[in-house]
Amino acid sequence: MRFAIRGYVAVFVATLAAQAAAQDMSKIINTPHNLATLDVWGVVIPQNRVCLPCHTPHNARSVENGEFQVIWNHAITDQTFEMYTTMAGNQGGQPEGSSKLCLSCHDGATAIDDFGGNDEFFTNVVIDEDRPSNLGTDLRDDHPIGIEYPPPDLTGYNDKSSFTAVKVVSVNGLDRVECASCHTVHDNTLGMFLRQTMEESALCLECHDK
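Mind pulling up that one chain's structure, the form predicted in complex with heme C (HEC)?
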């Protein structure tokens, strides 16, 4: 009897260790981008497959016009967005590429649990309107995206060769500022999935020479 209990405890401890090892391996698993970790959404992910709401190895969804990108598994936003206009009169077009992927949850209209293989648990839950992470469809109150870098004919922007953490995203052959310029969707080490610290506004100063 005692042996049996000890055996059970040993197996239990080994299981815990295996789980801890799996979590150590993953940057994303204990972040808000593991949709199952946030009890508020009630999202169920089979086997805690953290990648599944966004990626699938097979039968991915076309992101735009039959084109595929990062083997995407989530529903794509069908909203029309209002875009910020800068003082120089520059304005991004409708979100494209990876920014469109972010807005396929952060628009507050597309269900976060609308992903391939989730028919059984689908409850059509969107990011609540009162949460700051719900950007909505009016992006006129957000830092511009879909905008060229460096902006043509403007001074006050650092050469991209000096970037240490932020990045330009190439869309239609142009270097642009997109959500992924400032954010890194899988890594929450700095908080807010940021690429660079906000200490002394370091993130901003990588681009803006102010």
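In place of the form predicted in complex with heme C (HEC), output the structure of the form predicted on its own.
Lone chain follows.
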């Protein structure tokens, strides 16, 4: 009887996991990040594999020192970026981790269709210059990334333990502000893949106390 119960529990947990995965997939299918239906390069992705342009189960790419692994399948930006300098005179370091992966499409230089080692047929299509999602390599006019989140004793910022939607990203042991702090790539429910609504500046007020 005990083994039967364990079996039922295992099946129940597996079913819940499958349902959660299906829900996550349903969120991305109808978003701009579903590149399987983005007809900009004339390449048909086999079996409409939504995940393929970014992820692969085998032969994944390493991100520099391999610190950030998400079974990555897309070409990784090799651009040098001009970074924002804060009012305190602190300039962000070059994008790393998840930010570097985001910029591997949004830098306006790396081909969107350069994934899976398909160099023989990719058409070097990049995000149009007139689209806001083309950030380019000059990031000085965007919210700073690549910077350490301020400690609790610095005025003007909330303690990161109070965050409800945004998050800090660990890079080389430091809690940093990166693209993934405000954006989540798989869920566009709030628009612009935001983690928090912009209503009444709720997103900004997660970090800034005024």
